[in-house]
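Encoded as structure tokens, the following chain is the form predicted alone, with no partner shown.
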Amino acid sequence: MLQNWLRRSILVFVLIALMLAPIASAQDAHPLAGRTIDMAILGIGGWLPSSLGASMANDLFRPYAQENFGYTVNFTFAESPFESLFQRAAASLATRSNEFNIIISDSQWLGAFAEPGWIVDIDELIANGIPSMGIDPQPALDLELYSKVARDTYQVYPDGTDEIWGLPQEGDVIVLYVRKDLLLDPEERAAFEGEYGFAMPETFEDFEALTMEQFEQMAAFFTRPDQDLYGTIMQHSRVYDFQTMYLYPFMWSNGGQIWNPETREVWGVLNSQVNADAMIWNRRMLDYQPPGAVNAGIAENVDAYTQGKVFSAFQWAAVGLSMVEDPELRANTLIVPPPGFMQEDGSISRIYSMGGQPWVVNAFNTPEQMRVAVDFLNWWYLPETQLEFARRGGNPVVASVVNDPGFNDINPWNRAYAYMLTDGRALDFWHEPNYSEMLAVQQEGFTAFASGQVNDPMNTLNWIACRQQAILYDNLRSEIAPPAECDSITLN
């Protein structure tokens, strides 16, 4: 009897034991749990996504640590603008520092940061982990993306291949916001139709249909400077990328292209007829929008539209909550895809350049920073974290979340975004390590023709990719100097 009632205990003991098990080892074997660590993200000043990013994990991982892991977590949060924001995380990551344990990179400094090894290549995480720091291979980590030109953008280098350095935060696309009220006004209609001998698109459906030239005439109508009243508003301004991203959906929809990545090349291929027509016509479009658009960014674009002053404006969807957060302009605001460009075979061309950022992770974090930096990432791309990123404002570019039948229904510029992410209707630029000297000099001649300081497009794309192939060729980055006559260019 007696060994019957101890076997009998024995057995309750086990079962409650092993009922208890999951619960303890949940967070004792969580090597951080009891612990308290601080963790540091970069990212860029007064932009909705990375702030968005930085809140999301106090607000909402720090708990689920807590809860899953046993841990506690604090998360900072600095920042710098577009313009300073790689030269801040640069200083810092090449003197071996672990200041900031997460950063936001624009997707061109993927290779400027990987390059030196200052950050943690994604393709060793998810296959190998970090095993002297004790970590485990991440195989969630190997995300499906809604679309290539999504993961080209945000996770590989070199351009071409398959190694991914970066898991993307902030997805982003040009997208068309447009007044309703001036739209679909019958009076305006007709009056439009009477004049130009088209009706105006009015569904979304319209929209994807819409040329340039179309558009054009659109923006020449609702231009009104009595009225304070312009056709449009896009980005011309010098700082940081405006003008190029806004110049390159000219060139790429009709055939252009900005260099050959394989071999380097830039001289010969920037400076094309195609090219030259379409800083032309960029420029021309200045005709339509308000005075001093030459100097506009994202926060002139945003203004400009939500002070009434533009029928329309080309605009990232990522400043969606700032171009529509009154309740009465967003129900007055119809998102669309922006106008393609027709073609000699009648078909309509459609590639604007691709905006967002991924996440990075500092390869020098300690031990303790770099299994919470993953534990994080890998609740960063859960489904319902994702989610409620696009519920308070984010862009998403997982393809079950874009895929999800509610996606479009969250935001109103949800719709737009998700159709330009397609493979086809984007592009990303170079990746390269001295992507910031190329693009400085870019900027430079861009805006100089965009303002009317030279007027030669196509002697102004030989001064552009003189110094670009120089740049590339002086950096060993490719094989091929420039030509002898770049001695006797200059930009005038």
The other form holds:
Amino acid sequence: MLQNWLRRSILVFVLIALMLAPIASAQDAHPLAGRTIDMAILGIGGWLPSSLGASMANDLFRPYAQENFGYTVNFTFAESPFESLFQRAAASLATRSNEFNIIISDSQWLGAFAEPGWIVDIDELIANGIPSMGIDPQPALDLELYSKVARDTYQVYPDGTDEIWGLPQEGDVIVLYVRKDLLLDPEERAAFEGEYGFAMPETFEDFEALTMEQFEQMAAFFTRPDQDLYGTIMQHSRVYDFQTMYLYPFMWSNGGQIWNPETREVWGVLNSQVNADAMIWNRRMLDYQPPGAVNAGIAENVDAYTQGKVFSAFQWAAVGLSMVEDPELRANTLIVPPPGFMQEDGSISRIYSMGGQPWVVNAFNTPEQMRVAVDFLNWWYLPETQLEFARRGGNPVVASVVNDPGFNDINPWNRAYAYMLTDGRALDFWHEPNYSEMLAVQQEGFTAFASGQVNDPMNTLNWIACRQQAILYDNLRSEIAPPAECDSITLN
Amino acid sequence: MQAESTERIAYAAPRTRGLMRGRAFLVRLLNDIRVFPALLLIPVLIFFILWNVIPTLWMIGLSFYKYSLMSPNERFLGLRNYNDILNDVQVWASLGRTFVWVFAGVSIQTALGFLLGLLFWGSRDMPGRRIALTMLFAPMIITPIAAGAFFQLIYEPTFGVVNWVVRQFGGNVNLLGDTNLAFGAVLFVDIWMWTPFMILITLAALGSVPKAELEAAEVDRLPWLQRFRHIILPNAKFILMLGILLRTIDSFKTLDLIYLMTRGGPGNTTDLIALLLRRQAFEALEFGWASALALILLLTAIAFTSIYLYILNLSSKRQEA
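Beyond the form predicted alone, can we have the form predicted in complex with its partner chain?
To see the whole picture, the full complex is given below, headed by that same chain.
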């Protein structure tokens, strides 16, 4: 009897010991076990996806790290508005500071951060780890993303190569938010059909077939200044890249290009008739937008839609939560792909701008910070973390999560988001080290035209192309110098 | 006294003797009329060298290079940055806009400030004078960012109060979105903010007019215009000119208000030179080019100051003659 009891006790003890052993050994094995590490994430101020990353780091990764690795980590979130985040990050990294350990970068900054060696080469991290810091290879970070365009946008630098420098933090694309009470109102529908000879789209599938010409008629129909109602709202502000992001779809979808990424030739590519026509069309859309839309950015766009001033809004999927925060508005909103552009062969092309941001890892992190950063990123891409990110309003990019059958039902914009994140429907622009300088030039030119300060689109494109070509040439990024005629081209 | 202290040192214990010698040396140093003022200047000189001289020299050096945070390999360009700037139409356009901004802004602020200052100068017994002055000075105390934010809302075309009033008369106005109106709309905010400063300067200037001369003019029944021309203006002009000089330099550097309200837009209609400089330095991170422009602007500001001072000196010499 006693022997049996003793035998049973020993067996139970051995089993418990065996169960606990892996946990204990894992905790012992982790070099930071028992330590407390402070980490800082730099992200976009007032931008939900950025703050979600940081809040999830503290809410979820902190206990996860405690349980699995045995260390305590405290994340702080430093933030700057879109237009000044790059300066803040670049100034800090240029001084080789580890003030920010993980940075939520905009996709176009990858080149600017990678070229001077400020951020960790993710290819290297995946293949070889960081031996000098005792960090092993990280094959789990070799992610399968939902589309090639997502990989090219959030990970790759230089353009056209397979080198990766970033990991997707948040995917984003432009989608169309439409008010159902106006769209589905039988009287409105009948009046519209009577006036324009075709029925307004009703479903997601109908909107897939909608062209910009047709949408323009819908926008004109709902533009009723006497009722303080306008057809739509886009973004035309000079701040950061707002006007650029909403003009490119008119160019790309109609076959226009902004440069040749191989030769870095801007002159002769950007200043094309297709692009000039696109600028005219983009400016014409202001006729259906509320007064002041020429200065509208993301926030003004959200305000116009949530205050019921517009029938529809071209807006980022990432701000879906702000756009339909009110349950009543959420129920009254249809979120669909933005209109396509009719091609000569009768097909519809829609190529909109990519938004979203990658994470980049500061190359000047201490070994402890680097290890935590790697642990955090491995955790971030676990399917359950990515699904939780989506449940909180974020937009994951990992293929397995976006392809999950339940993904489209998590948020009302998810279906349109996944639709637009597909190859051929969205594009990103230059990942050049001189990105911000090139952007500042075209923002000046594009907004000068959109606001009516200048009225010759081709001259505006010539002026931008000259200056961008000069920037690339002066910085030894292109062997093609701006042509001599650039000397006589002025914006005004 | 020195002999007494030397005597005391001679009788003291060796350790105390050393301390006393040190003390005596310090006393001698502090009593030296050539050394003492220099000693007082040392802290401020260190501060000045650290924060003004070294950065300025550094900036001058950078202006001869192609130096960008994005490409760590700087290249010596000689005077090319200066050449590029002087041949850049956008720089000239921006500079032209800035001169209009400075000239229009400072002129209106000075005229309004002077008139209001005169009004308050002659109304010491006016009921509510203190409250009126406090309210009048309030815009000057508000930070430009806050003032810009207020006026952005006031000018907002869909719910702003300005457009609401215009709509009552059947019109519609988009002050910050209209290329013809944006510059004037932002300039108005600058004038609203800084006119009180010129009122303050005017009151200070008028306060410096000798009472005896004014009383004599009163006794002689000198017409007001003559009093203004021969007594008030000659006595008040130095302080007034100082106010104008300060406003000119400050106005030339305007950045915050425009940055918040229009970012230089629509198009580039409100793009002042400080905004262009900021964009090149902190958005494009082209520090070489931006340093060259900053140096040109610094020299321009020094030229302004010199012209003012020259005019002031010239008129005071004429007066003395």
